[in-house]
Structure formats: C-alpha cells, structure tokens
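First comes one chain, alone, set out as structure tokens in the form predicted on its own.
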Amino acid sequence: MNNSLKLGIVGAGRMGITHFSIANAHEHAEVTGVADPSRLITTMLGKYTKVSTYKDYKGLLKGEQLDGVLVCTPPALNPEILDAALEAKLHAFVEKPFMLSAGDGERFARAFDAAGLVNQVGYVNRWNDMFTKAKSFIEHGLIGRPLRFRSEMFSPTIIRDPGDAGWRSTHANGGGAVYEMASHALDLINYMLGAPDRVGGTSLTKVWSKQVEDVVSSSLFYESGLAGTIYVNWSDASFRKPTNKFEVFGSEGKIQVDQHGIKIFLTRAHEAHGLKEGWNQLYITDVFSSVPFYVRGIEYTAQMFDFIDAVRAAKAGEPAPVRCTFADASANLRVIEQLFADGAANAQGDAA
C-alpha cells in the first residue's frame, strides 16, 4: 500500500461511511484520516478501523499528507472546506448538491480546473447502468429527435413532522426537496439532454416541513423546442426507498427508465442494438457492469473508483476524464436557482 493514494474524508455520516468502505476496497487507495464533529463516530472509527480521526477538516489537513479529500458535509459548509483543499492542492470529490449557489460552484470549477485538480460531484445516477444505457440510446438516435420528457423522483424521506432540528429543515443548510431530491432529477435531465434554458409554472409545496418544500413540480424549456417536466416528492410513503423515473418521447420512439430497467418503444428495429420494432424490455441484470466491491449499488463503487482512477491518472500526467465535474454540478445549481425564483414569483402571484 506504499504507493496508494492517501485520502481524507470530511463528514462521517451515511455517505461518508459509504465512501470510506468503498475507497478502502480500491487496491491503489487508502483512507488515512476522517474528520467529524461527533466524538462517538470518531471514537468508533478509530477503535475498529485504526484510521486517524479529527474533529474538523483543519485538523485533518494539518495531520495527514493527502492526495485527495472526500467532502461529505452539508453544502453550506463546503466553500470553506474546498478553499482549504484548493490551497493544499488536493483533488476533491464532493457529495451533491455540492454548493448552495451556482456562483460559488462556478468559482470552484474554474479554480480546480486551473490548478489541474480532479473535481467530481456525487450525482451517482450517472454511474447507474440503466441510465447510462438510456443516454447511449438517445445519443445513437434510436428514438429520433427528443421532443418531450419527464423526470421524477420519489422517496419516504419526510412522512411525519420533522420538527425544526437537523440540516434538512432549512435551505440555509441545503435542506428541502429541491436541494436533496430535485437536484438528482435535474442532473438526470442535464446528463441525458443538457441543461434547460428556462423554467416555468414552478410549484413548491409543504406537506410536513415547516420551512422547506416537500413536493416540487415545474416545466422546463429549451430554445430548440424540447420541453419537459419535473416532479419530485420526498413525502411519498408509497415508496420504500428513493426512486428516479425518467421518460423521453422522441420522433421515432420512447424510453422509460429507472434504476432497475428500461422499456423502449421503437418505430423501427435497430438490429445493431438487438432491439426490435415495438416494445423492448431490458433489466439491470441484462447490462450491469461488474465492480469488485458492492455496497448500496454498483453505481456507488463505480463513481468512487472513477474518482480514484482519475486522480491516479492526473498524478501520472495522463488525461483524467470525470463524468460529473464541479462545472456539471454548477449547471444543476443554475436551474435550482431558477426553480426557487419561479416558485417564489408564482406564490406571490397566487397571494395577490
């Protein structure tokens, strides 16, 4: 392990612990330090994994000789952490939504690119085999010219009064269905079809939360004529876990895809892709890519291994392509800002 990348983790919540296990499974990487304000968490990690622990990122960056940092903290804390990572010339992986403003995101995208540092954001659906296959079908023109789409996400995250405690209760900490869930649905749109030019008819509705929205709906428009809708509900108890659904209607067919399967309707057969005229069904077991370590889903390992491989390539002076950069995440934040502005304007109009 002497030639392994040395990685540090800031934030040992659910995602931080997930990435801790995955990164240590890579044969050329090692998590040497973890920072978290919870003494219980750091004590347990130190006792059972022998990793060095710190109460904050300042101690981590001072105490460890790192190649990269995995930032898994609420987005309100990320600018300060990334400024320090940039000064220390560390490659960075950041959990979505990355920042609270597009302006901050674009500043860090420019700075990390200029410094030659790998920068990646954890929009994990970009590594799901079903969504990557659907994107490939669209790019190869199987459904012709995309005309309409809808991107949806559902979860039972908030199905009772959450109170005012916790980071999810305010936008200032990155809470709310827009930052937490709609960001994923928007990223799939940007990944598949590019960022929209404008939004309209946005509705942000509270179900259980007092200060943030629980349900999001809006329409998205492109200058090309392409248009679609987004509908996100994190108070839907009919779903057992977070689920994305994406549908695209084109001039020669239609694709319906989620994390587990694709249904594609074609007006003509595409033998090169093994698809017949009419309806075709593909399951994740038909196309899944293999990973050497599995936790929570193939896509979680694939995205972390891609980050580690990109850092190793960058350190060797080789091209280091990244599937979701700070710039990609900033494009999502631009649309999020439009959703908030449009939703507020519509609410004022309704109240007048």
The other form holds:
Amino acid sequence: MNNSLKLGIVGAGRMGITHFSIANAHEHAEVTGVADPSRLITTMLGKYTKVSTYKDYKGLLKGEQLDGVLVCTPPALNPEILDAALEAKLHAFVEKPFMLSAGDGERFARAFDAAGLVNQVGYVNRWNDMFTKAKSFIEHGLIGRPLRFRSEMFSPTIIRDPGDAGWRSTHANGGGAVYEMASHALDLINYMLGAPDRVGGTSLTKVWSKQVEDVVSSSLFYESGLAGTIYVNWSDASFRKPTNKFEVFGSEGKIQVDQHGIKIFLTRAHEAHGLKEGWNQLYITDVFSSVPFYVRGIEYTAQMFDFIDAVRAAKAGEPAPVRCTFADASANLRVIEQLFADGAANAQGDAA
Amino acid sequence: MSANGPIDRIVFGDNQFFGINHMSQDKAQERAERFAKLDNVMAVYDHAIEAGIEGIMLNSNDRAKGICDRFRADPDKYGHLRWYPSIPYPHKYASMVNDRGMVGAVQEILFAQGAKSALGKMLKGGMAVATLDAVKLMKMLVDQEMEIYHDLDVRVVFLQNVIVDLMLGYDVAEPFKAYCEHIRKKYGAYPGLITQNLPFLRAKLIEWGIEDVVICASINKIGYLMSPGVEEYEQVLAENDGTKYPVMAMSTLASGAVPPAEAYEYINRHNIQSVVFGASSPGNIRQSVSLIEPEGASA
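I would like to compare: after the form predicted on its own, may I see the structure of the form predicted in complex with the partner chain?
Time for the whole complex; same chain goes first.
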C-alpha cells in the first residue's frame, strides 16, 4: 500500500461518502482524510472508518500528505477550496456543477492544466454505458447529420415545501433545478453534440421552492443550424428516481436514449454495428461494462477509477485524457449563465 | 447453523409489485397500477404458495406493512411461511436527505420515535447527537424497521446492498459484526447481506472472522451486476462452503436478458443454496419453480 495514492475528501454528504467508499476500494488508492463541518458526520466516520477527520479543508490540507482531493461541497465554496488545492499542487475531482460562474471555472481550468494537475468534474452520465454507446453511434454518423435534439431530466426531488433550510434553497449556494439538475441535461448535450452558442425562450418556474426554480425549459441554438430543447423538472412525483431522456433526430435516423436503453431508428442498415434498417432496441444488459467494485451504479465507479488512473498516469509522467475536465464543466456554466439571463429577461416581459 | 434451521431453496421476491422493472418504464407503470390494490398483490402470493413456495422476501417500503398484516390475519393459510425481510427502506431515507440534508435527516430519524421511545429517553437524558453511539443507533433503526414483521417466522434479515456495498468500501469490520450479532441475538435469525460485490464481500467476511451469514447477490450467466466479473463469481462459488456462507442468487434472469430455462440451468449447476425470484403470472411462477432444482450443486 506504500505506493497508494493518498486522497482527501472535502464534504461528506451523499456524494462525498459514496466517492469515499469507491476510491478506497481502488487497489492503488486510499482515502486518508475527510473534512466536513458536521460533528455528527466526522464523529461517526472517525469512529467507524480508518480516516482522520477535519472540520474544514484547511485542516485536511495541513494534516494530510495528499496526492489528490475530492471536492464534494456546495459549489459556492469551491473557488476557495480549489485555490488551496492548486497551491498544494493537488489533483482534483470536483462534484458538479463545479462552480457558480463560468469565469471562475475557466480560470481554474487554465490554472490546473498549466500546473499539470488532473482536473475532473463529476458529470456521471458521461460514464453511463447507454449514453457512451449513443455518443459513439452519433459520432460514427449512424443517424447522419444531427439536426434537432431534446434533453430532458425528471425527478421527485422537491415534491413538497422544502422550507428555507439547507444550501439547496438559494442560487447563491448553488441550489435550484438549473444548477443541480439542468446542469446534467446540459452536460449530456455538451458531451454528445458540443456546447450550444446561444439560448432562447427560457422559462424558469417555481412549484414548491421559494427562491429557486423547480422547472426549467429552454431552446438551444448552434451556428451550424443544429437546435434543440431542454426540459427539466425536479418536482415530478410520477418518477421514482432521477431519469435522463435524450433524443437526437438526424438526416439518416433518430436515437432515443436513457440510462437503461437505446432505441435507434435508421434509414439504412449498419451491419458493422449490428443494427438493421428501421427500429433497433438495445438494453443496458446488451452493452454494460463491468467494474471492479460496485456502489450505487457502474458509472460511479468507472468515473472515480478513471480519475485515480489519470492521477497515477500523471504522476508517472504519462498524462492521460480526462473525460470530463474543468473546461468541459465551464462550458456548461456558460450555458447556465445564458439560461439565467434569458429566463430573467422573459420573466420581466411577463411582468410588464 | 441458525436455531431456525436451513434457508429455503426458493424464495419469492417482491420487485414485481412495486413498479421496478429494469427494462421498460411503461411496463413498470402498468404493474404499479395493477398492484396498487392489495387484493391483486395477495392473489399473486396465493399463486406462489400454490406452486409450492414457502419463503418470502419483502423489501421494507410503504406497502410492506399492509402485506404483512394480511399474512398475519390468516395464520391457518399462511402461518407456515418463512420470511426474508430486507431493510432499510432506502427511498424513505433518500427523500429525507433530499428534504433535510444529511444531518437533518439523521436528526429527523432520531426524533421520529418520540420522547417515550428508548431513543427519545436517551436523547432526553442529555446525550448529544454528536456523541451518539452509531452501533446503538443502528440497532434501534433495525428494530424500528423490523416492527412490521412481528409474529412472522423470520429466517433471514437482509441488509440492502446500498448500505452493504458502501460500508464494504470503508473496509472496517465493526458495523458488519454489530449488525450480524444483533440479528442473531434479537431475532434468532440469520444475518443476511445483499451485495453486488460477492467475491470481495466474502473475502472480507472471512478476513474478519464473520461466519453464518447469508450472502444474496445478482448471479446470472451474462455477469450483469456482478463485480468484478462472472469468472471471479464462478471461482468463489466453486470453493465456497455453503454451510458457512449460504448464497442466495437474485437477478438470475438479468432483467429479462436471459431466458428462464437458460438462467436456472446456470444456477442449478453452481454451488448456490437458494434462489429469490419475482414473477406475477401463475404460469411464470410455476415455470420458475419447476426449473429450479431442489438441491444445488455442491462445492
């Protein structure tokens, strides 16, 4: 274990404790320290795991000799934490949406790249086997030239009055359906087709929340003529768990994909891909990959092990490509800023 | 082995009732509507019992209490059944975390039982949440989840894989030891652990000296939800002592990817002690029962 990567975790919420378990199960990595402001959480972790615990990132960085840090805090806190990680020359994995402003994101993307530090953001759908398969079909030109798309996400996250407690209740902390959920729907677009150039017709609507939106819809446009829509609703009780749906219409076919399956309609057969003319259906059981250790879903392990492997490669002087960099996440933040601006302009129009 | 005797070769699961279908959301919705009526649920159980099934696995959820009440209400018809509950109810805690955050959720759980409960008394006695004994807390949560199974013949109490696999990554024995001991002492039942990492979990249990635990894991010929892979599973099954670590196979059809005859042929030729399956039509239930051989291959 002497050659193991030493990792620290900032923020032991739901994602922090998941990444802790997964990273710790990697044969060449171990989590040695966790920082969280909750005494309840650090007391339990200190007592029932082998990690040292700290009340904040400053203590963690001072107390531990680390190779990398997993930042799982509300995004408003991340610039300060990443400044410190950069100074300590730590590779960094950061939970989505990464930052609140694209400008901050781009600054860190440049700085980490310049310092030769691995930087990755936790847009986990990029590691889902169905979405990666759909992306490869599109890239191989199976549906021809992409012309229209829609990216949707639904969940029963906020289905009653959430009150004002917690970081979710304001944009200043990174709460709201745009930062927390539409970011996923936008990232899928970015991953599959690249980031759009502008947005229009944005509606941000409250169902239960008082200060932030619960429902998001908008149209997205590219200079190339490609266009599409997003529709995100985290107050939809008809869904049992968070679900992404993505559809692209192209000049030679159409693809519909979610986390569990792909339906693809083709105007001509593509035998090399095992696909016939007309409708084809692929299930997750047809294309799944195996991971060495499973917690909550294959994609969570695949994502974290990629980060760990990228850090090991960087340390060996052989940098490897990263599937979701700070720059990728910053591109999403640019679109998010446009959504907020367009949504606010449209709301003013309503009031007038 | 356990005071209660061996575990059932065939156990009837409940995913079919709760709109959980990995293949199609439309199908899942159709099922959820049909089984919103408890009478329709009980009719399926009656078919399963007619087909010879005597073991029932039930996941803790909103519906489980109503189902248990029905079974308790007719001891002549159902009194011989053996129960395999799986706890906790993950969605309940997940939505609490959504609403309140992690710390808020823990506090809500602690205070939910009211001031008269053992936990309420403890808290009233001035014990700060931050110094709370997590093992004691775990036992209380288990007992709370197990209340709905009172007066039923509980053979195994399973811990859900979300919890088991998360803790497995932390690589510490104590929570596992404490859970297993509590289930044996308090319920006279086997402790059971559900996992998607069977080889890793079994190796750790051996390392930690924890025996007589039922391991429930996805086992199918295509390796779906089997980490790290199907070869490692086959190797571990071949060498496993089924009296120390009885293995219960779930997801044997891999969400419908493997036809039943092929799926159970695979199960029958491996050293697997028990199989849990879910189905809703009488024909599918009878077919599964007929395809699963009474005794598995031995090590």
